[in-house]
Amino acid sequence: MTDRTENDGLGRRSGVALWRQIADRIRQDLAIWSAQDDARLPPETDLAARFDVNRHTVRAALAALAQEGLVRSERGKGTFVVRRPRIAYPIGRRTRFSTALEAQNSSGRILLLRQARVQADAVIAGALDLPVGSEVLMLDTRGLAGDTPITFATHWLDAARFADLPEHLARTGSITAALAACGVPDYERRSTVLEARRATAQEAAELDIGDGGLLMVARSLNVDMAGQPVQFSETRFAAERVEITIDPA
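Write the structure of the given chain, one chain only, in the form predicted on its own.
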């Protein structure tokens, strides 16, 4: 058996389990199979031949995708794509979680999971324009579309300026409303950096996806209308549930 297959480039010595690499390759093809009338994946024997592995390795990959809710298996019939529309989430100058969902006839709310007061490191202090070591609020939140987790986010805010924000957020389920209650009636996005990576065990649990599932991660900074930083965030999106678009407006 060679170090890499000719067709799909599995890294036999990459340190990443073969079943996980195969799950990634299958995930990339789900849209193609979903477009078919029956949305059926090729048989396990065909997938095993494609990736030059045994059927047990293919089954482990399919089991991981089933845990993520992307495929389902029917005894005697095969494995099928679970067809679910993705939520379009625009990121732009005036990004708002609830507004994005309302535009698609879906209700959204933010749940406050945890809060703490911590000292700002160099990255957080630089983003919020505070001295290193300043006390900041750190909030973990979950964003829901209906009852489905869409985001798991960590936010940092100046503790002196936004001491009451956790109370307002818990009450309203909206960061926009919570900021307004703290004297910031409007704000805009100054910057967003996007990357893709695998979920940690905690992130997978918070988003109810398979361990090691794919995330889109946005690190962003919101400022008030005077240009003063108000909120620095790292937001993890469940990749299979969200389609991120860049809104230039």
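Numbering follows the first chain given and starts at 1. Take the two forms, superpose them, and find the largest set of C-alpha atoms that agree within 1.5 Å; that set is the rigid core. Note that this is a predicted model, so its numbers are computed, not measured. What changes on going to the form predicted together with the DNA:
- Relative to the superposed rigid core, the position of the CA of residue 57 differs between the two forms by 2 Å or more.
- Comparing the forms between the two forms, the C-alpha position of residue 240 differs by less than 2 angstroms, with the core used for superposition.
- Once the cores line up, the CA of residue 230 ends up less than 2 angstroms apart between the two forms.
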The other form holds:
2 protein chains.
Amino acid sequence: MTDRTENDGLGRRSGVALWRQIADRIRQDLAIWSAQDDARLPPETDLAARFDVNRHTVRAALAALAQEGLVRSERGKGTFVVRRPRIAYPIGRRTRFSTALEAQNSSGRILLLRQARVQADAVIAGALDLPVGSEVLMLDTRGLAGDTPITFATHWLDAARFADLPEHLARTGSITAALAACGVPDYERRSTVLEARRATAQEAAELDIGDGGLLMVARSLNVDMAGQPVQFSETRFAAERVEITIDPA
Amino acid sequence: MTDRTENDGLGRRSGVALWRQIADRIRQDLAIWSAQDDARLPPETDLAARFDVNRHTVRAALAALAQEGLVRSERGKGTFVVRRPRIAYPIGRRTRFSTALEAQNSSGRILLLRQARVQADAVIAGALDLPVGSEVLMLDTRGLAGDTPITFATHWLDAARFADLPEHLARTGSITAALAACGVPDYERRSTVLEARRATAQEAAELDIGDGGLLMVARSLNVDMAGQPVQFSETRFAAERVEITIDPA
DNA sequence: ACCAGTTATCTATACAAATAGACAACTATG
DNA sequence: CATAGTTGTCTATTTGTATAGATAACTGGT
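Hand over the structure of the form predicted together with the DNA; the form predicted on its own is what we had up.
Let us now look at the entire complex, which starts with that chain.
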């Protein structure tokens, strides 16, 4: 898009440190610089001038990005992009995690972190079309692209119908396969609601992003081919690593 | 009093001030408290204990929310929600701003803020299927629900084909109507890409959110019924005021 | 009238963030 | 080799953030 480089654009008494705002902005632009032959960022002095801050502030931002493994600085030479950040994640009627990533040469898998049996509150029960207080399975999972965490999700399913799902999920690393093993050969997405917010410390830790990193949160309901609700999920995407595309189909 | 190991999900050296993190978390929970009879928040001392911070830090967070007009504190009585729930914003093949809001009793309109003629860079030209360097119309708009800014968007259109669009848009307050007046009776959305990031100072000002507020950013392409690209847009949603729903259709 | 609960305001201290300037260490190039 | 350009490190100062404690002002109920 057109480069309307308002050299400022930073909030000064916003409760968000300048170095973090600058790190976020630079992260946005990594794709541009990584397209250069040498994947080199502008010198610290140039960046300081562009954002109208002290060079030390830029250095704090670059240090944060280096900590995330996105850039690497070399004395005397410059600072270079080492990893392009965002992965495209399509959401549509037939969204599946693994196929979403295979389209970009990333192998996707799901790690089962925790499981518990809880009583459905009004929201969960309503989504799954069960009586309030029904026993439901609550699963925490981490979605990986290669070795990079992409999603941290909590899923709720009818405990009676899907008692065996956790072991299948742990074995196969795929929700689609685990559901198939529980008698749901196919499913589709009925609804998705998206919002953006900051990560809590736990979410930041699970996703291996900096504290205060941004999330996109999707609450979605999958139904089987009979239209029966199967799985209600809250999926937290590390916003710095993903962009979500809406499938036209 | 401070056992800093368990602090309810707050990051301490994250470059995001605690008061801002707490303000964000409280903002998330306003819907819960606004559902109470008196729409009253817990006392400052309770909130301080819950987040494991000093009461003054909670006060800084509440002051920020009061500045946004979300809560009001009354000496001796407490702090109260002035209700402002999130607006659901559906995105799908036939997304239109006004119809999106009419479904929830809000009247939507578009305000034309600025217009300019610029040369298309590679991204814009590619999206609109024009030669690089073609003259394109660049429009900044604000989308309102009632009097509340919901979106701040930049649109690009072929300057040759849509020279008259700005005046129609300014007059009607509707992109659909303005396009119709320019010979595009109907259109549909070909692609949408979503990401989340922090607002720049300008974006925060246009959307009347606090500096450092969160955005959801949608880049979308609308095509006419012949499949010809008509309008490429970057729409910035105030994350605190909207949730985006993906249309199943 | 009194009291318990709540928000408002004040002082003080400690640490983080941002600024400023200077210089060292290293790289590439002529 | 000499020099320009770049990142790394150091000192110092100012402003923002967070903690701590004390006290005042106000509300609602007993």
